[in-house]
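Encoded as structure tokens, the following chain is the form predicted alone, with no partner shown.
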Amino acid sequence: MNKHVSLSVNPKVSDWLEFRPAGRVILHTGKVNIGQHITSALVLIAAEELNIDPNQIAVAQTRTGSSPNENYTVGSQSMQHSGYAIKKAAATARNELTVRAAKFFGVSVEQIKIEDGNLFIEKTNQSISYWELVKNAPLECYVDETVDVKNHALHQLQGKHHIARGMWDIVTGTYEFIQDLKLPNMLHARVIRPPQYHAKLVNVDEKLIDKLAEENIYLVRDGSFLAVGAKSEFAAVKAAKRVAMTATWQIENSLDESDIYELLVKNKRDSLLVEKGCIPNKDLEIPPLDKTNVQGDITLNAIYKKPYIMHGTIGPSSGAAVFDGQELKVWTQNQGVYPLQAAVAEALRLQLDDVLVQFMPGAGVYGHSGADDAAFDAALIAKHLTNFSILLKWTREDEHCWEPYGSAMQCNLQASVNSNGEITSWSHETFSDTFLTRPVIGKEPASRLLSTHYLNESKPWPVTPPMLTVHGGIHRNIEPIYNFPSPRLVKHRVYDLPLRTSALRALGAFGNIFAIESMMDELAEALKLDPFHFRLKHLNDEQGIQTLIRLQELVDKDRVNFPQEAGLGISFARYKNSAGYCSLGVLLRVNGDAEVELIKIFCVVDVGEVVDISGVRSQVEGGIVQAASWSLYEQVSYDATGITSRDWDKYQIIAFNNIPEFCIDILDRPGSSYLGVGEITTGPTAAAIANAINNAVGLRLRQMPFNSEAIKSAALLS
């Protein structure tokens, strides 16, 4: 039996590859393209192994029932999951078809050559194609994980620059997103939201309901869930505003306005010691923090903070659905069609097989955004308005106020270093809300959908226990990759915090790496040591060492061009201590208004074997820009009545005028394993920016965002 996570559930070649007439291959994957261009890489893998042109391969849209069940597209694992599975499936197919061709020609396997999907005997005119060989005998064999894949020295496609699939359609405006769907007998829908989480619908004006009916506008009310549907989108928008103006709500609880960082350390929590390997253990006693200071050691204490941040999708979440009384079809931009299928079926009391969920591209974000909730909103309305197709779009206010945010975090660090520049003790405690309330099969997934909490038969808000998996949510990357003696690592899963939270790109790694790499710089500064040398002194990982050395080479080569007032900060991490490596340098200045101006980013990554180098580069750049935006600008604001950062004016993100120059070096390792790239730059970016600000103006910022107010406050306190 296959042990690989994707192949154990989808073990046959036909689960991944489908040979169609006219020389076409259909590629199936459970991973979805949400802006990271994973489909481009998967096509290159299959084309390379099959020796065919990538243009002969089409990728089927991911949907329940026909696509491999690969759970979610998360954790920078698409290449390790789908990439590995498709490579092995394609290699197995190539071997099986070679055997069939040899049998057809009556020759040995060694005599068969392959070119452009044709199998032939060299120096003869005898040939047969893949498609002829499978015409009457489909490939139903199991994927052989021991099969030899193509030698990397023979690669013709991988590791080279390619234009991403669909990019031409995107830049010319012909690409179809979920917001562009046009379905038969379709209604545009909008949800009328409560003022805040803890509100109950009291009344809707009956006269308005009658008036809307006269205008062929449909009102759906189920408990405190309110929505309208209309033939035109503008009519739906206007109707939603009219209903919102007349609806009355009862506020049952106010949001706690107390300082979030005080709540993080004071509220009820589960505290777990994190053992070697980054595994929380609920059965171990947490040792007290050693306050003693060994003679000659320098001990530093620091608290690092990040606020609530949002996914910030530029195009608000959308979903579509149609229900014929028996089967429910749902279109979604979410990252896991099978978990959403389970959640919707449970919530609407339908049989699992009667719910079909189809992925369709939307605005790209990473994590548990509003996409699942928007899809369920559409499904719920479709169930009430049978035989209408429903296209539902969240508003900007919906997106800013109702999506699950990335949790606020606080990291308390204490570290000691001796006169030889060796770290002698390390303690790291992280306080955070959960990073996992997205639907999970088998764990009451319906309760993870926003609107289920407002129905007549409402679901309770989920309270998730601490994740105990290796490098799980809060404790992801809490364990330093450096060689420290017996680090004391503690995870605090805090409860009863004011805002809804879930997965956002990199989970706890963003805050944890920011804290670790800031402390590494603070220790180096206290000892007056070079930050490169200090990190290398504590690093045994050879690939990590190579990325840091290469970063130093890039930085040193360009130092002569640095503006006099600029500051340089560096950082390093290996995502989850098992995935891709990232060494990062940020060159910036702080202007007269105390605003950070990014000048140049130096970045060296090692993600194992590189398939699509253009895709890797875009992921590195995109990850840095997003993390820079979090670090410098982003913060969800709220008061007792609800979310106040309801639009882009109140929730600032990075703009084009602060996008730096990039110098990116990708260390390709042909023949090695895929390590993943999507989330490797997030934590190092925040730390490198903080370190660069300190280098530029001598101010140590430990709380994000590092905006002008934060810099001015730090200057007043210095």
Contents of the next structure:
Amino acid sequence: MNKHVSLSVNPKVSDWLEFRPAGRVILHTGKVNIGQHITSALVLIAAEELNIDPNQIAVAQTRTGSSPNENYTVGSQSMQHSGYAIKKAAATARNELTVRAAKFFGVSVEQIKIEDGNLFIEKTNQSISYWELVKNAPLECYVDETVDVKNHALHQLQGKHHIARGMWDIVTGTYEFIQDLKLPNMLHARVIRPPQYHAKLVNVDEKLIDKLAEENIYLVRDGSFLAVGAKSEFAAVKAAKRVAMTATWQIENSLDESDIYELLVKNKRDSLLVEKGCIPNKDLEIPPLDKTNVQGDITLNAIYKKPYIMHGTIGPSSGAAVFDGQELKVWTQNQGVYPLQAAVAEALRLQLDDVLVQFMPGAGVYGHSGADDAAFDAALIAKHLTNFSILLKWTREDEHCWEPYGSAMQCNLQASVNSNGEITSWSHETFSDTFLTRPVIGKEPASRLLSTHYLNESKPWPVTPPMLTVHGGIHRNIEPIYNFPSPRLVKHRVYDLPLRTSALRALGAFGNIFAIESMMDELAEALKLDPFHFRLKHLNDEQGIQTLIRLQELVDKDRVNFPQEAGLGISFARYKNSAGYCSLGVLLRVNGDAEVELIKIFCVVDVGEVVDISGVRSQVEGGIVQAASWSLYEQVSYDATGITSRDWDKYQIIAFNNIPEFCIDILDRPGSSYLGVGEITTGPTAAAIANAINNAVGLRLRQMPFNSEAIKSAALLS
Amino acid sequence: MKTIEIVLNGMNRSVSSEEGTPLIYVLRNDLGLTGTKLGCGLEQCGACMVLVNGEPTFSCVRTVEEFEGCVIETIEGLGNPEQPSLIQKVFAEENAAQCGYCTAGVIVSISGLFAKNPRPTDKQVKEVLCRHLCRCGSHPRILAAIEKLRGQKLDE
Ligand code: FES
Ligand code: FES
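After the form predicted alone, can we look at the form predicted together with the partner chain?
Next comes the full complex, this chain leading.
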């Protein structure tokens, strides 16, 4: 029996790959392309195992029914899940077909060689292809997890530079995004949102409703949910504006605009002791913070803060749907077609089998953005306007104001170190809101869809209980990877906070690693120890040590070139303490306007066996740039009346004028397991930037964003 | 309805649309050129960039009437998957796109810049690129592609 998460649910070879006529292979995966080019890596894996040309392989679009159910594309796990499954499925297929070929030729399997999909006996002209072998006898076998995969010394494709699949279409504007869908009998739709979360629709001008009807513009109203649909997109845009201008809303509650960090420590919460990365028992007593001071030890206390951050996709969320009175078909750019299917079916009271959900690429989302909500909005409108295809697009303002943000966090740390430079005590408490309000199958998934809270029969906003699993949400990477004597780790799941939140790239790991790696730097500084040496002294993990040592080499080699006014900061983490490793160095200067100018990034990663080296590099660079943007510029702003970060002018992100040079080293470990890459750089980036600012100008910033105001006020206080 | 004449991707076209329609909707919906993307509709992100008389221009706010008589080029006019322009080719080779939503706009702007000046300075490149946002962090790859392009002879 297969134990692997994806293989246990989808155990057959044919769940993952099929041989199709004309020398083609189709791959099936539940993991979707969200900018990370996962399908490029999956194709390379299959082509490598099967000894065929990657161009012979196509990847089926992920959809309910025919695709393997792999839940969500999250947690930097696509390689460990789909990558592993496809590797084993392809190797099983190759073995099985080698046996068939041997039988066919009446020779032993050892005599069969494979090239370009042909199985042959050397020095003879006896040859048969995979496709001929499966023609009358399709592969019915189960994936054998114990199967021998191809020896990495024989790899011809993996670890080399490849142009990502779809890239030619992307650069020529022919790649089809969900926003580009053209469906029969299609209406463009827009939603008219309330001014803020807690509002009820009072009325819409009757005269306007009549006028819209005359213009063949459809108005959908269900409780406080309002949308328009029109044949022409611009007509829908204009109609939405007109409706918005005449709609009146009753505000039921204002947003609590008091300082978020005060709320985080003041509001109702569940406080849970974390042990070995998880919460083994909710009732474990939390030991009091050690206040005794051992003579000769240095004890530091510090509070690190991270505000609400947006996913901020460049293309606002979109969804499409058509309902024929029985069956509802939905197109989505979300990260899990099966959970969305369950959520939509529940919300619209349809049979699960009557809801078909298909993935279509959208702009990058980096977690639970507005994608699921937009898909539901489309479905809801389609249910009202039967037989029309609906293409629904959120506006920039919808996206900025209504997506579930990455939670604000506060981390309170205390650490002591003795005169030998050994850490003798460590306490880390994290206060935050949930990172998980995605639809989850079996857990009232409909309540996770935004618009269900505004319908006639509205659903209450979900209050999710604290996650207890290993490195779940808030406590992801709260567990230090270093060798500290019995660290005291506490997760505070805080309730009743003002903004809607959910999963954003790396979840709690971003804030927790920022805190740990800042504190490591503060301690090293207090002891006047080299930050590399101080970390290495507390690290037992061999692969981690290697990335840090390699980083030090890269940095030292370049030190002579560092501008005099520049500061260097370093950091290290292993994502979830079980996935990819990242050692990071940031070189920057603080200019006369107190702005951070990034000069150079040094980064060493270990992500296990590398399949698609270009994909890994893009994910490393992209993760660092995004996290640098979060750290330097970003903060969702709001007041009692609602979100005030309503567009890109009111929510600054990184621009091309602050992109540093990159020096990246990817340690390849052929033959070892995949470790994942997408989220491993975020936390280290924030910490290395804070550490570098301190190194450059002697100011310790503990609250993001590290913008010029923050630097100026730190300077005033110093 | 109003009809205007433009030269679009090298062809004379007369385009009829409801007055006041921003150019992008006409390009994407009426003319089927969906390579141009809508990101904000506020001239803040650059996803909608097209070349107008050779100048990179936002297409998400200004109305189609304003382009009467103009020479407009979209991403589709620069090349296609079988015959990409040199800039498109280098962007692909450098994998200078993750999700690819911002990519067309960036390539359009860079094509406009290189057409005028095949060896732009860092400052000129940054000036052009600062009208573009990318959320995936493809910036380093995009800059690598531009580095490769500098000084190379362009096809046309
Ligand atoms: S869509 Fe035109 S600038 Fe954003
Ligand atoms: S590549 Fe995704 S926004 Fe630029």
